[in-house]
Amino acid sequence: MKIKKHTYIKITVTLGLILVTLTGCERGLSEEAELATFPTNGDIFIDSFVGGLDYFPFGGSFAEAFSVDQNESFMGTASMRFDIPVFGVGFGGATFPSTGPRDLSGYDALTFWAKASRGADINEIGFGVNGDTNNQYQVTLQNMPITTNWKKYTIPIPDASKLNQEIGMFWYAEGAENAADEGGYTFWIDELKFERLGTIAQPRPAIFNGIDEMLQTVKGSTTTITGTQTFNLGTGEDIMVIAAPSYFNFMSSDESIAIVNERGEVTILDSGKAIITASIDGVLAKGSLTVDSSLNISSAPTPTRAANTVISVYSNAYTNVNVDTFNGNFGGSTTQTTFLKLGNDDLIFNTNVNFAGIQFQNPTIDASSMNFLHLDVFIVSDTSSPSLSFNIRDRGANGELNTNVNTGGPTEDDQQIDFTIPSAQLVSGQWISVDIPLTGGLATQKNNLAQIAFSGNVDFILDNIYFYE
């Protein structure tokens, strides 16, 4: 999702020694003066908005979803609402950053008390939206239920002491992903502010899901970690969220081999093996990440084709179309994916495959003048009977992704092709090329693909994935 940028005066106060002279003598700084702090106002909404604040609604959404309700409150005499348009208009969501930075240091969550026209879950919502730090301290509570009756809700800060300039106040998005998902309603939000609740407990950081994880790789790439952090409420309720990595401290056991920055992202800079660990606010997360740089990886074959000719679904060479997930992590997946930067190449990497899939429904792609689907292929394992497939599937008229990938096949009105790689290609260490036709019943749906899902039992790299004529 792209996030509207916008801009605010920052001014920035410097105190120094100050030479003043007043009839020949020099005055020095007095002891009185103080440095300049942000105000600690953590009130965002009580009946209007409070401390200054701005609304930026996203790249596609629905503009409209936001406004004061003068009708509807908790408390007081006015909340925010949100309609969230049917399926297929598009989705609500926006960012509303302070006017100016914010210390909210002191604070431990973000509250608020909400109800909705009907029951719903929204899909996420949150703070540290802040488009001048490329959302340095997101948190972000996913598929948040939502009833008929008012609630309080709590959002845990990761650690506090990060957000000592915030300007990021609250953010959301919402809308039906497909026909059968909950749009068309309205939901309302009051009493939105930062709190001390003094109840927030039991931190448990985690990253990659809090397992141990192997990484092999190459000297020159990068990947990026993610974490979340859990918290018990006062309510006995547990909460976890997902935390930007900003949030975290992370240590590299070799730092010759590889080094982590602020934002997760991890460089590897020699071959060899070095482990991964985070804590946030001292608390060590669970989980790591072991990266072993000795693998011998080249980039992938430069596509040649023109552009007017191509539909991009991954591939430094074309303008990608928008793709909601490379791991739709299905029921019962093992699938892990990462990605691998070599040099100018950006590498999709799947690890412990079963099987997964790659979907675009947002918007569907509209193949209907291509004839094939490109993949670059590099397979890592080796093992003595290596299979991999590709089903590439529409979403239908009914306009639903019905599919059932334990048994292979799609569901009601979908149509799939299925690609399996001859077992003799599938030799470690070498790029294969692979070109899948349209055909069959899928050649007569091709203004609706939403997805390439594969099985298989090899560890390979992706790249280059594109729809030609």
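Numbering follows the first chain given and starts at 1. Because the structure is a prediction, the values reported are computed rather than measured. First, how it differs from the form predicted together with the partner chain.
- Assigning each C-alpha to whichever rigid part's superposition fits it better places Thr302 and Ile280 in two different parts between these two forms.
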Second form
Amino acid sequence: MKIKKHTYIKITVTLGLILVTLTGCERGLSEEAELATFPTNGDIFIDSFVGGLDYFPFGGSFAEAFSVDQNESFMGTASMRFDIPVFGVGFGGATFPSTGPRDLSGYDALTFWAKASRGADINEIGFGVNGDTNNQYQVTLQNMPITTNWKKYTIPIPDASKLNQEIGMFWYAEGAENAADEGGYTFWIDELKFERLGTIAQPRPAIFNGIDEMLQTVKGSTTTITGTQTFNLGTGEDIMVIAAPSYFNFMSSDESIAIVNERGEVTILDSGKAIITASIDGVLAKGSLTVDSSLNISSAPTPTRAANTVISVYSNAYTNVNVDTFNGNFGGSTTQTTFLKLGNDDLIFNTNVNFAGIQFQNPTIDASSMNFLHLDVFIVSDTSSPSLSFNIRDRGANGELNTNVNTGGPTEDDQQIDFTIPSAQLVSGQWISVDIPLTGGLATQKNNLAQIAFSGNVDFILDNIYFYE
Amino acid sequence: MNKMMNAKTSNMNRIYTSKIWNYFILLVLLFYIGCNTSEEQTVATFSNLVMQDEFDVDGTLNSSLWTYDIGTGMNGWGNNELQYYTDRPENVTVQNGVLIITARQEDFNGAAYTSARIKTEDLFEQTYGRFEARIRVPFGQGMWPAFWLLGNNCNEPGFTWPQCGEIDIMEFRGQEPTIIHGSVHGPEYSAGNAITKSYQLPNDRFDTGFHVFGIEWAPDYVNYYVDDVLYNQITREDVTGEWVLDHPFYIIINLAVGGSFVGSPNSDTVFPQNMLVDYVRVYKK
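Now the other one: the form predicted together with the partner chain, given that the block above is the form predicted on its own.
Then the entire complex follows, led off by the chain already shown.
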């Protein structure tokens, strides 16, 4: 790896200091004094690294993924070569930070030429990965298609004025996500640089995928906003990148109810309603978040069972098993799942409920020595005929969930217990402790528990989901 | 070490100074050459202003100069265009010194889009001259703004289009934001066989700012320019048929949606879309 020292930064800084010092002697630092600026070099890899660059593979990345290839290039004598391993061997992923900050505010895009040994989609590629700033200005282009011919690619900068001292020049992550996904191939990148194309236009930022979201929540909870920036390129194509929250300016309609920091973290300060909107460089983002924190809830009762007698799925009182999803995307499901934080207590909030499921298949739970599932439920909605049922599924030895598509019940080697909370207990506005015996279909088969599903017609909060002896 | 570096730095400064001097001479030279080039490339010579609309009065268009085409024409105005043209303020208005033609996605009299097409037919017609407008075009797949001239005898027997002649000063495909097209149509050189040249804006695009689109039309040629760049000349020798550009033409400005030239809008096309016209000016020699 070639690492050049930025002597000119030092010179600039020194000169800047001398100037500042001289100015200081005469009349103090005036408000117009400009800060020392950083080099504006936009070149990253032409035939070798330009301007001092590091190479940091991501944790778990295939160690030999990156090399400089002297035999392949789009222009000049060399290119960046990335060898993506076959499925199961890991992935290729790395960031290429500049050894010193650069001022990229005069550019409008990261561009490069690329080709691959076969047609493929690069999972994620972009710039702005910078450990020092927690990736404050990260940009991600997802699923970039790449062909066997050299082609020029453009990743636009969401708002270049933010990048006046950026280190994260380039990053990528690509791997076979399953046996059918492409792996065991090579792609090359050449002429990697920031450019001012002049043809990146028509910015259309968005938060929450452009949707006006409603969030019922509680005082003290937090949530995070994610956003995208879309541009129209000179070729006429639209391109959308994920833009880190710090590219956005966030606005709250009522800062006594909700505030947003530059990381896109919304903090609910009080009960009430507030609308969060955002913009990039003065362009209002499509989509918004309406926060309704008028829910009046308390924390669930703290579990008292000894940790060595439970297997916990979701609780702040225990160490939890790996959960794949708290809302398995069942076909036809309208259920929306969000997370609340009440003090230090994390809660699962299900709204617009018809049915959904919590899945834990990596690995499954062996509950052979357990006898019950415990859940704490808090019903939020005032429904005239409330109903709420749970079922617990063992997926059996064949390693997959087998579900009758008509009934939703188990087939093949799956077993299940169904449990309906008696309607008299379904009182809204208070915590209800539910204990479901692992009987019925699970009486003799509960060593591969994989799913807790529910169906009903009430909005409810869940906490302290654990199996116990 | 410090001293060495200082020595090097000052040495470098000297080299720089001499280099800068060289650059300066080069710049001066370039400047002179630049002047020569622009003298060679005379963009426009007709300077006798005979018609202008600066769109300085908000509201409806000046009715002594402009009229409207309404509806869907025959076969989508001959091009399978998808819009219904109206004269409603939703589709055509003057605001803040700018003519705004707006293409909307809305169900209207059986069409899926509305827009506007204005013309000077019977109100301002002229043979030869310099026709110029300052325009900002919309963008997106299926957008087709145009600034063009049509012969005033298209309705006369024996002169139906393309015999009556057409001069397209500016046509633009919304999906090609950096390129405009200038054409003439006549007998044996119409539609897909028109005499056309395209002009690509270097390091910029047409939908982000205003640009001047013009022609200078004389008995033997039509010159095409964008801003200060003369990019084409079409002469009698260039057309593959009879030269029919020798009688009065009128001005049309429209924003079509879809049609054979651009294809239909797609899910990425943003509506509404605006075509902005800062002014239209016509000169004689």
